[in-house]
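Given next, in structure tokens, is a single chain: the form predicted alone.
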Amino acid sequence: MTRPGTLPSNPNSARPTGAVSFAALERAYEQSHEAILVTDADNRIIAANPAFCRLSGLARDELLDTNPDTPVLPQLQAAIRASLQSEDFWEGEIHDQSKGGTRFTRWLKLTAIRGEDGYICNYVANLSDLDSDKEVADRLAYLAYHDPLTNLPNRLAFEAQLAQALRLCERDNHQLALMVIDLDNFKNINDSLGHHFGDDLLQQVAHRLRECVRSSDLVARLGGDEFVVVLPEIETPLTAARVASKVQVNLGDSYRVGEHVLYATPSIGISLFPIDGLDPNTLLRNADTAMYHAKNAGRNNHQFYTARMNEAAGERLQMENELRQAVSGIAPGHCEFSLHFQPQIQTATGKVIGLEALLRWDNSTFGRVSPMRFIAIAEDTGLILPLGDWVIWETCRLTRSLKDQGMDDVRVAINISAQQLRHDNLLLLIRGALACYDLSPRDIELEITESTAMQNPEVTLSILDQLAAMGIMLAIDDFGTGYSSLAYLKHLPINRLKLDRSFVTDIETDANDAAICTATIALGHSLGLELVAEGVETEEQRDFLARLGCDTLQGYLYSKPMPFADVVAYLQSHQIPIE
């Protein structure tokens, strides 16, 4: 007889070279999971390993010499006697209960043992964890169909649901919206502070969309920072702009992440059943370019899809390729890229204080491309960083040629993406080209706009920190079109606040505009900082913007972006001393 709790052996045999030990094979069946049970030819058990007499609540004294015919196993009936004499095997779901009472469902594998005479001489089960089989696969199946971070649909599980969906807008004759939607920047965030901090803002994203619609509307993210909205059995489109304003102002606002607080503003792209498509593929595209459209169009907004846009989606495409060669062609004496340059006028004298450096591209395919189209494109790409690098040597080298053309203490203003503030060659990459073209800190200004400061506020201080330490001069870009803190605004190191041309435009027939730029203009003072006003065109705007206090005065009025050429020929013939 087998010694008790362990499996029968012939201490005859022999083991062949490289086969696993009996002892090994005790060892396994000692401290295996699954619960074991070896009986005799007769049915009677000569064998348990510690996991059945866990599972059954007997020790192994009680269950030795023993029929399993207890509440443990079931009986042998008829078939499962005849599967083992035909097969040998045998597996089922079975439901018993320990001898505490305690029920449970296993899955069963019986396997019939037989000796050399070709007689079964032993039957060894083996039990299953049935319920933790049925939560790994459940687990599995619902990971298969949800986003692990946000525990949203996936994309698989949306294209089923999408599906679904608009066979039952067919069949009921009902309308039905699909938005797509794209965070705005969201890359710069994971860029400076890290994916966790990333991953953290879209769960927040992802619980805030769910609040802004219905429960029977589904909310999916097909990946990285875009979701999907799709907005069933509609009554017309104006359901659908009603949804995605309030997407707007609920994503627009601002995140607690940690110790930091950001800001996301959504792009979103809508189309209709059944009016721009009548498949999920079809709609997806299409929401897809409307969103596109909308970040086009400035971001943070929601555009509805037009046939139009698959023509300008085709052109965007077009024109990426054009600037992807264009950027990695720039070589000396062959670029199709070049700096204009626009004068800054003191209010109070008349003189030139400063130029702005102003990005432009003349391509063979597309001529003369507007800064509003190609740096969008060019910051969704990434190509902003090569191409805000060369920006930054081009001024430096024209700033260093006006000096040796006897116009010494010129500053000029460089405008800096947001990519390129949070890039760690920013400082590195300044000090060379000021020291390479032997300038001084106090020639190059560096412009930033107001949503760029207020994306990650603590990143941007400590950069913007490092920047004033050296002397550069720093100016916020734009000012009053983004959400900016004031609190925070007081302790960023800048010198000028440039008052956005918007504000400038009708501030002699607009009530609002003209309040907000003598409040603005108060406000930088009250700060110490000098006020540039952009966009100004006519007489009547410099006398008013003259009387409100305003420091420097920028536009037509006085010149349009300039070749350096022309700038250099401006500056002699005005004779107008550089401060």
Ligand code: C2E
Second form
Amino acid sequence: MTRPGTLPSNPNSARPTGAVSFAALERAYEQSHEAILVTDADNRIIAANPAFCRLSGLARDELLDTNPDTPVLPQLQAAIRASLQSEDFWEGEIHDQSKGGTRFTRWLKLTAIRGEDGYICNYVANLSDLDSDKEVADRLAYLAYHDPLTNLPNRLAFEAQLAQALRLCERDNHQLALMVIDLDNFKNINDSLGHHFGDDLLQQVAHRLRECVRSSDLVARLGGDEFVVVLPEIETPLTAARVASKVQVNLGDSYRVGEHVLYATPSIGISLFPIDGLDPNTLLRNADTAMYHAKNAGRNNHQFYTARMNEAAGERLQMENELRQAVSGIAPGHCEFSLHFQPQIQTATGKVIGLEALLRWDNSTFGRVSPMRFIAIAEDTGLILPLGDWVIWETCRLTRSLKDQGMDDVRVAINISAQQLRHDNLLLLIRGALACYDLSPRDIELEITESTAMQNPEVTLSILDQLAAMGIMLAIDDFGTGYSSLAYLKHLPINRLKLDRSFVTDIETDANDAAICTATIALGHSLGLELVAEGVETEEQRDFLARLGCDTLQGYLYSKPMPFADVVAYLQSHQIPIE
Ligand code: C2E
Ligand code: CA
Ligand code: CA
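Okay, that's the form predicted alone, but what's the structure of the form predicted in complex with the named molecule?
Expanding to the full complex; the earlier chain stays at the top.
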């Protein structure tokens, strides 16, 4: 039996685990001079070794009885709380006080332990003596100038080294290139798989980046998934272009992280000294602007900064202002927004069974703006909330109008973005709109993208459960572009999977895409889900998908999204099942 406060017992304790037996590990823990503390995910102490008891002046039982809200070692437990969920490893100096009032200083290493499901189950705190002031100073200096995750120089070190490199270039009349590198898919990976997978990926990226450049070049991590490379003393900008291409090729290759194969292509912006700027700030700002251009140009490419890019940045700001005004001016009669509808066809019968509502914006300055563009701005600025509310109400209003004209059996799908889904008011809003237009929950469907469904799994699950309990149909949009596992999807109360257009486009020519479609349809069906294919443009694609048993089809082959005025006529002429 395990005494409380000793290491939790190993169910296989009789069996030696590899070279080190569990008993040996237990002895090491018991006899270590370093104080070791183990807490659960809620910061409750579950084990402490004798060295820890000596340091804290508390007996094991006293430690185990403590409430995390009234900590015995406030500094230590605050450090654990601060790192909750955000980091898997932290180290630094802490000062605290034992029960008897003796003050102590220790070097704390805090490690989060994750279970097989990826959730944190324990924290292990390891407190060691500070051997000498010199050692502490060295460690602190190292941490001050390095990113602990990748060991690359951090922003502070980068700024100092860039300033130094610029002085040398100025003196010797050399050119220098600064590259800002941002990963295209990182947020998606981090949100859907969790920080620990994200961290592992970033370490591999750092390693590959170093391999792309010479040892005299500077590689640093500025934070998140943003890296910089400085190439001092380049002969011509072509050198920078060559290095950028090499970075694209190397980083674009697949990564193995745990059991996943991941892709994280880079978008790269380049600025040159002296033509694009003379000081670190200007060069960094301009390289950043170029990087955003690389993103807008379809990602996975590199762009050199040009003065014209600032005009585009100005344009985006202007568009943001126009969007803000358009949203605040939403009123019946003179509204810049409208909804178009695209039919969804039952594969087996050719019957129209649903419509997807797609938002349109016609602006006096910019004309018709692509939803890909303005919805991204609406999401960045929070305008998506009022705009999304309008989409829900307007869809319900028009659905009522369809019913009044005798079109009673088409369901209308509404796209819901991540912020809307997590906003408190979503359920009330939907209830209100349904009641107002005398609709049943079965008359509408909500589409959420795969990556939205993967963010904050617990919160998402609870919201989706409430929506499903109301009787609302739920679909996963753009399926195949994220990293969700079917094991996770199994727990969500969803009805349909919408296979992303990118797989359908090349279904006949790309064996990979065909295999993905085939497997997804089969697996989806085995989970009891209905499969919808998006972007069906040709009869060949339709036939291929029909052979795979795909239930529903949507795409230009049947119709482009059309204004409401045309929907009624379309439905009237297509509602007769094809024999
Ligand atoms: P989505 O939800 O994946 O919508 C499907 C998009 O594919 C639509 O683009 C549609 O016009 C297009 N499409 C449909 N069939 C075909 C086809 O056969 N070939 C090709 N090439 N394209 C096809 P659209 O209307 O430009 O919308 C783009 C995206 O904007 C949507 O992608 C959705 O993510 C977002 N969006 C549109 N309306 C709303 C909205 O009301 N709320 C939110 N949150 N997002 C919206
Ligand atoms: Ca959609
Ligand atoms: Ca889609």
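What we label the rigid core is the largest C-alpha set whose atoms superpose within 1.5 Å from one form to the other. Everything numeric here is computed off the predicted structure, so don't read it as measured data. Numbering follows the first chain given and starts at 1.
> For residue 386, is the C-alpha shift between the two forms 2 Å or more after core superposition?
Residue 386: C-alpha displaced by less than 2 Å between the two forms.
> I want to check residue 29: does it shift between the two forms by 2 Å or more at the Cα, with the core superposed?
Yes, shifts by 2 Å or more.
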